[in-house]
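The form predicted alone is given below as one chain in structure tokens.
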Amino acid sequence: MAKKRFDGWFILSIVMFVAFMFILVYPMFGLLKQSVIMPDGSFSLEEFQKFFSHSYYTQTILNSFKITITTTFLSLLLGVPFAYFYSFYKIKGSKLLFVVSILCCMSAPFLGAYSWIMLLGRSGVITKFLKATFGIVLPSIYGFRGVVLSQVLNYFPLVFIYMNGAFRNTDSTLMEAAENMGCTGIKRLFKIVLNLSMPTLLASTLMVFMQSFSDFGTPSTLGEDYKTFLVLLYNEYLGETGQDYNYAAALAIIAVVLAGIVFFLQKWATSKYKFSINALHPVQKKDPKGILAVIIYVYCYLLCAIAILPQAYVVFLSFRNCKGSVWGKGLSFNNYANAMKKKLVLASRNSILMGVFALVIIIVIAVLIAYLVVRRSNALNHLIDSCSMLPYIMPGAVIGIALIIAFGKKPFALTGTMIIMILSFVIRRMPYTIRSATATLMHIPESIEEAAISLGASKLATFVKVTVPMMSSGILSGAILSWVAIVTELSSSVILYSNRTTTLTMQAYVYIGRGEYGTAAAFAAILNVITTISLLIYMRISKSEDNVKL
């Protein structure tokens, strides 16, 4: 019994547990400690009292939830019909629609906010055109309206990706049975299809909610006087008028608690829908006809066109002559020339180098945790799995502050290094790949591994040569999401970066803040190119235009 208990996998479990205690629990404990231990060493809850006793501070939470709930609702409202049309009807150019929609959600959210300012801001192209030509004065893009607009167009594709997978797993016999009983059209969608897809619908709701709540870049770019909780947190930690680290730590703890409550509410709601569907007879796509065809094509193509407009406009602006914040006439490579003088090469190298290192670590962790949870199921391994999901509910700014508190002084002193940046990327983005790898392994019969062992292969050889290759599709699906999230990361990087570790995302954000819009557009365009190439490589390897799994 002792030999079995202390085999290699058990030792690996211990190592993984210790690692997660060090990189997750230890930083969070330091964050909690700083929120209640004052500079003089005394214990106090005054920082929490300060927050809840001032309406200005509590209003930021209300603002955040108002934006987040509205964004989530509208993303579902746009994403579910889009997924339904895409999954159940043959649409010409469907591959293009898929690529465009994925590109929309793979871009850094604040870049969309920046583009909308250029389009619909006070001096925006569309704003000036409508006013000069038709006398139409558009409502302000700044504040609540603009943040929601930018986030919805960035996040509705997440709903589409989730629901497309769920709709594809719907058995056609259930659809036919409902039709035979007189349940068709919209009625069938709500009573049958959405009910069968409810676990996935709730998962997509949580994903959009967490993404919106954790978004720092969009509210800081478009919010102006409409302050959100994450913007308040950033200002308190790195504000120009002074820093209050104890108060910022208290705000970070509040953010984790709020996100945790939402996460467990979603888990509770999902537990009410414990069933699985095996699509023995997948739904066959139909040709839309008549008015329905017009509705489908107009809806899908118009929605994608509006959503991709900010990215396309950023690329255009990157070639337009610009001096500071003043746009000139004509096109040139001047913006790229200026960007070359302002760390374009360094930022590109850092983005790719740190992204690759982080992704390799994430893949290794994901494969090992998936195997421990599925094949070596025990209390310790499930605890490790739970720890690995903690970053899913943590805003990036919280992780950034926690890492600085934990590793900002001796004996570690990692502040300003690539190591702390890579560590933040790994912590922030590993849940995507872990969940995808675990879900894939759960569908692989253990008998295949047993057959390999019975034929003389060692357990290690079976794991490396049989198990891991069979998990490749799930690993790849999660890895592409982790990769794009890494190269477009802002909320933790804005806390952790230095001049030596700056990234393309950070450089774009910095130059937007400085009003050097042409230079910012050049950085943003390069970032868009990297995400586009990443998606095309993924699709080439996976040989499927709609096989991204979340």
Second form
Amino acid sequence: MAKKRFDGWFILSIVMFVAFMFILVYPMFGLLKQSVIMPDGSFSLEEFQKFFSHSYYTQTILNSFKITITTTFLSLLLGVPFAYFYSFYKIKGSKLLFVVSILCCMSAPFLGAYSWIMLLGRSGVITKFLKATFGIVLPSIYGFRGVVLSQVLNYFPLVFIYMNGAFRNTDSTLMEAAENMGCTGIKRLFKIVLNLSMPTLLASTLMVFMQSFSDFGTPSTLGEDYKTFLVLLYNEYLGETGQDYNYAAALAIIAVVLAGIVFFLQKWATSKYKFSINALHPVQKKDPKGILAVIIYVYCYLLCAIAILPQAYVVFLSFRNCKGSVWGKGLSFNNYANAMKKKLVLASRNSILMGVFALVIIIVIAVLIAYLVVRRSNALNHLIDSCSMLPYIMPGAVIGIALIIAFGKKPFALTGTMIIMILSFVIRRMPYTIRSATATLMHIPESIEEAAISLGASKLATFVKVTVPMMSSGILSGAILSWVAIVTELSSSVILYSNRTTTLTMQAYVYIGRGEYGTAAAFAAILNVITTISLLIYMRISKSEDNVKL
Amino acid sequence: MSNNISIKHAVKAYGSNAPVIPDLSVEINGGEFFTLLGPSGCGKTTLLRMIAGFNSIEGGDFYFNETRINDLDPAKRNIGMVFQNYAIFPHLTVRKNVEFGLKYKKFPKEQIKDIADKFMKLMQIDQYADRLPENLSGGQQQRVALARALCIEPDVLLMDEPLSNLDAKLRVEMRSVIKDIQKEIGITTVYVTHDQEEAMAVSDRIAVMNAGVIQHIGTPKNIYQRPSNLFVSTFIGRSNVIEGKLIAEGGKTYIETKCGYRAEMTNVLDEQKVSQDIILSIRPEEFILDRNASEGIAATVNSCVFLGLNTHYFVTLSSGEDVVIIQESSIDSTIEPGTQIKLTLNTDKLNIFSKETERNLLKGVQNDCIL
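Would you mind giving the form predicted together with its partner chain, to go alongside the form predicted alone above?
Following is the full complex, with the preceding chain placed first.
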């Protein structure tokens, strides 16, 4: 048995470690190198100096943090009550509310932004309608306000999903104990319920913060003159007015450092709330009564209606006649016909093909890493686990640029290939699946595997026939998130895509940029259909209405 | 099917820490129901898992009959194992669970169904064959685990606290199920528990363990009546421990308690018939309580608890030592707290231990422990 350490799993650890060094650490190293080594080969910090000495540049960081903090705060403000109502009260149509809110957070953020322009922009439907009928002039949606509006409606469901999980884990006897000691109503909500869910609240805060910080689509669509840090980064890398790769690399490094700081602040805050609850007595949902019922129904349904509005409107627009950026009268399939001429088939095929490929790789990696970390816990495997979490603090743009630097030239000239796209999908979206696979395996007692072995199954057979099937629910709930995020991926694809490897999301983004709104709407509508179908299939398989875990 | 297990000088250690099991040897006979009993952390589960192959063996030799199994893969040891948490595969039906081992042990395909049927019937779970385990009670799950472990015709059956997750009533029911089926199949069984009553109920022989060392191996009766040392006497059943002296005088030996009570002992080991300090271990039923006696240990009743068949008295001896006495309840009266009483001792039954070595000084200890 002393040979145990050097079995197949040990070899796998080494392989994983080398692979992560190659696809994660090596590109990051290249990025770092590019930020400090000038084209003439000399070492210099001038790119960092350049950034910090111009307020034009540093202002973008302030802008980013203003948007990010406001978005996070408002998302919590909207999401927590929604989750509270949802978990503690019986609401008719709660399943619908759940599906709608998930659809909201699973759509590509820039599509919401684009749709809000169509609704509330300078010539938006609502803007025009209010002006013509009541003479009301709405404040401009461009800039700070619009970005926040679009992001909040995109991200509050994240808070909802997280907090719903936490609230459902609240033991009803704890609530009763609090009530027994005279702590009721609002006081109990803040003193007991929210405090008990604090780790989850912090987790959702981090999630929204990171998503908002690294979002490029929304500010670039809606921000106009209000430049965020990520928009600056893209402009420097892809800009029409001359690209500066060294400067872009320096910006990317700054982005990672900032995200890293926030990440560790959150970890530090979470460590203050270390306790575990075992909900033996889940809370029974109550029937809301009187004025409370009215508040709950109006709040939940109104919120979901507003949040889903942009997506529904995009689907509507995809059927509306359109010439360039001017909407005409009547409905038809013209936009789809146009889209067909513009690589609709290729883009759909690419989206699904590359998505499936990336997802399969992610699932395999997630299962193996979960097993290594939980069942073969050692220093090397924990290092691998930490490495796999790196993408949490790497905005899509950073990963895109790092991959180009690492694999853009010989010996790995992968630029413009599907391989580099799939690689970026895998890197960016594997943390979801790894987390949920690891969490699931931790709850599976090892004795079940030992039982299989004592019944004569080999280690491999035990892993395939017992361990993996038992992990499947956890893998599935992580994989659905990875999948939807892959299909709607923009921020790294925009750097890595080529004509041959374009995706539905990229096509929608490109045609919004070109002002061909009708064609863009058609791509966006198909994207929405794919995410909706994926979600419905998932819910059918997992059989539980609100089993989506993040 | 009745292999004997022999373990010689087993050592278990984690890293460079002091070994959990320093040096352990034991012979388990073929077809025997053998129990490892001890407080938690004593190494009993560790030893069981070394036999199963899930824990590494740092030293010594493990044999099934003449085959050394130290380096044999757990899957090839042909062991049936029942776990504390049942370890039923939650994604497979009861039938698939039972058939799991048959498939991997390469039983002929056409027999698999029949064998599974036979064992499900034997364990009375045949009506649940197509259900998923989540729909079964704890007791039913344990029956599935047992059927699954037994149907592969293992050489040895290992059970790790199989009843500790069940409620009290089911535990009593399941332990006779386990004992009956073991006798019927005649399989060598090693059973781990910390519950001494459970151990007594099922075992042919018990090994009492403490801190990685076997203290006493014997039949339940012998372990209870003539425990090899003070630890065993206090761990098995309830014992009052009081200090005293052994006095050798004119060819006879007497015990003398601190309060001056003296009684002759006729069953002291010959080589121990010398005056020395001893510890008396007196079970609650080994005190003789006589309200009218003039001779004996003076004591005061503090409180009493009526438990139906028996009544427990909590008593302070004149030496200041507290003891518990169990008397069969009588119709007329219980003794009121505060009453002064006299106690004598049942010298045939009580045990005495050397204060220095804590070993039993009486004849009749049967310890199969290999020293």
